[in-house]
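One chain is shown next in structure tokens, namely the form predicted on its own.
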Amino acid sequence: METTRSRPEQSIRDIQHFGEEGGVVPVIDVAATSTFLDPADMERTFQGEMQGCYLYSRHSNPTVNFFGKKLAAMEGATAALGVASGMAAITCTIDQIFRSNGKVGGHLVSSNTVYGGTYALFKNILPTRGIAVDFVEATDLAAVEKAFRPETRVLYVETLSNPLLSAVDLRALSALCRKRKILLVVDNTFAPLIVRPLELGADVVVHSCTKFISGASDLIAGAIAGSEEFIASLIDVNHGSVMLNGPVMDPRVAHELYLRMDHLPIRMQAHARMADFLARRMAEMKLPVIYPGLESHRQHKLLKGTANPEYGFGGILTLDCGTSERARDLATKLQDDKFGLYAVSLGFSRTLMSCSAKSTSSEIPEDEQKAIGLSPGLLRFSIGYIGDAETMWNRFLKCWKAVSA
């Protein structure tokens, strides 16, 4: 890489951010390592004395950086970094925060309704690293504050919880955290574009880009957004959790995501329109549906006051079928009738269905599932946007009546 020191006079070609010959999108730079004209520059880069140089793709990559800039803009962050998966984003963020003060251990407070993989990480892995974890009802501000200790470093929540779709008051939680110098980390996977947690006081935002940001269920990726200082710390050659643990984003994946983010707003609007339509039809029939866009949702007013109205209330809804057997029966019939597919994950163009208690929340013990209100018959729907809304409703209604009979 040529540095500004070796080439002080730059032309437009030197600073052009898009393709090699001025293309409208970045090229895919798959190089694993980068050249230095001056060996001293490489040494300074390793020592952290020189910034902005490409050294090795585990440290930074041009294509991954372009994706990071676009995601940072979406979240209103000063910087962002693509990583290999959503769990890599969570793991590296937590690891970096707890190692940043040079001390071993600490304490983390987490919402008690989080993705099952997150729960397992916090419950089973963090304690082995000397980090104590308490799970609390994050919509209860008094309970959250009571759970804080002098050694608490992080409060972790989801914008819309998986799978119960509860919405937290990020402004109020941020105020609690700032009083005690605790960092607020928010998983915004369910609500890209709908909510911008950093503007509401969050310190770090993580995403599973596998979901809505990808939109095609064909790749695994994650992202971390926050301050320039924090993102830089993640790739520090001596102390960076992403740099040293190695869960980097492949440049080919970064390029795909960079392109797909341009139509993410259109997709999010389409998901929300279909989800809102189906949820309201279910509510009219007095079915036990949970959807943040319904006035009956416990935090509907809260979310309405913080969400971007242009993008609705998301593409996820749940329906309590009472028992896991009935949920599976309904899902089978819906799949056979081309309403959706029985599969985990979310954000796909077609509807995906899963019984959360037995799949993406199965890491949470049954007694804790009961305590947080997770019914064994809860069927989670990631509503797609393919198909006519009335047709999809008629297919659902036909299958529901068959199960009910």
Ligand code: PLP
Contents of the next structure:
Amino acid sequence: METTRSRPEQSIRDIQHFGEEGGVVPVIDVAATSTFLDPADMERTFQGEMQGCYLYSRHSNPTVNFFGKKLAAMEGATAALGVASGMAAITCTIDQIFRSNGKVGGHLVSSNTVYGGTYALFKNILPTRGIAVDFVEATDLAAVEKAFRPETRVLYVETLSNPLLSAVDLRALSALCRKRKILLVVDNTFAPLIVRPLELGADVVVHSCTKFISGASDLIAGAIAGSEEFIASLIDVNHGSVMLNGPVMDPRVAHELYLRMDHLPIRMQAHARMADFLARRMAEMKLPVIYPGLESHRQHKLLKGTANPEYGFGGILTLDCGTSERARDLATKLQDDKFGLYAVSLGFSRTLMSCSAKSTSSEIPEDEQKAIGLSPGLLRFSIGYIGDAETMWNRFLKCWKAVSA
Ligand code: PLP
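Could the form predicted together with this ligand be shown next, to go alongside the form predicted on its own?
Everything in the complex follows now, all chains and molecules, and the chain you saw is the first one.
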């Protein structure tokens, strides 16, 4: 597989239509299928001999392509593809890589702290397709190297893990992978704009666009960014995992996301400002808070060396309330006091809270949760940017004091 996957800068002509029909935003092209004047052109397009023609929207769509180009520009990728969900991005990426050498099965090494849905996919579904999976502590380079086997094809990590917020050394991991021709796949859902994994040596980046990229918690979407060759392989009419499994992005969704990406930088800054403010106040009170922007965070220095300083350290923080009862009690009080909403997901304008152990990480068995340090009392906050910071802090403090009394 071609490994040139990052490029410095896209031309304005790659992401903008000019001329008489070139509105400042692309049109929503809802056509499911496209016309050909010459039937021979249709045949050549199906054979892959003719480029530039749209044939059917499960294969490609102009509006979805516009979104893909914008996402590729954000990730510094040569190409990107919008898909139906974050899980579709992960599933199709893994499926495509494992089938690309013509062999059945293989071995995947995953970080042991990943989103619960990803964990369940790797643990319960991949083995049924002949893919063996090992979960390792990905901040431990020796452990990762030890887990590699001759048949390992993929190392899978999250830039900032869900929900523990541990950050991996992408440069070092990519060097380990390169030595053995293993592909490094990175889920960058928690850190869009903050980290560009492809520039640090990753081969493929996946996103749940449902989160920060959407920002409104009103749609489900995903994206895959990487080399032009890899992205094209996903929509190959004979072998493409997106083309043939079919989880494509709807052009209306692509259009929404295209527009929202323009204010993603402002939103990411606002999330980080509020999260940093609250995390520091919690840390001053010696509460067990984890936020990558705090100097006390285990990989703060590492992240500082790779993160774009314009965007801070993200909008997610966690607080260990000790027990699940206390976490639930605090969350209920915070919701009643208009600090945030008790809901899974993240990246919304308002604060969202959930007890990870019993929700988005419930797929991970209790003993493994314990082994990775996921406490039953861990409350994950996706910090919103709506409201005044001092007011939000006072609401938090009142509720914290009430549960601590
Ligand atoms: N990756 C991460 C880190 C997530 O947190 C999630 C969902 O919470 C996903 C992937 C899956 O995304 P989606 O819900 O859009 O399928």
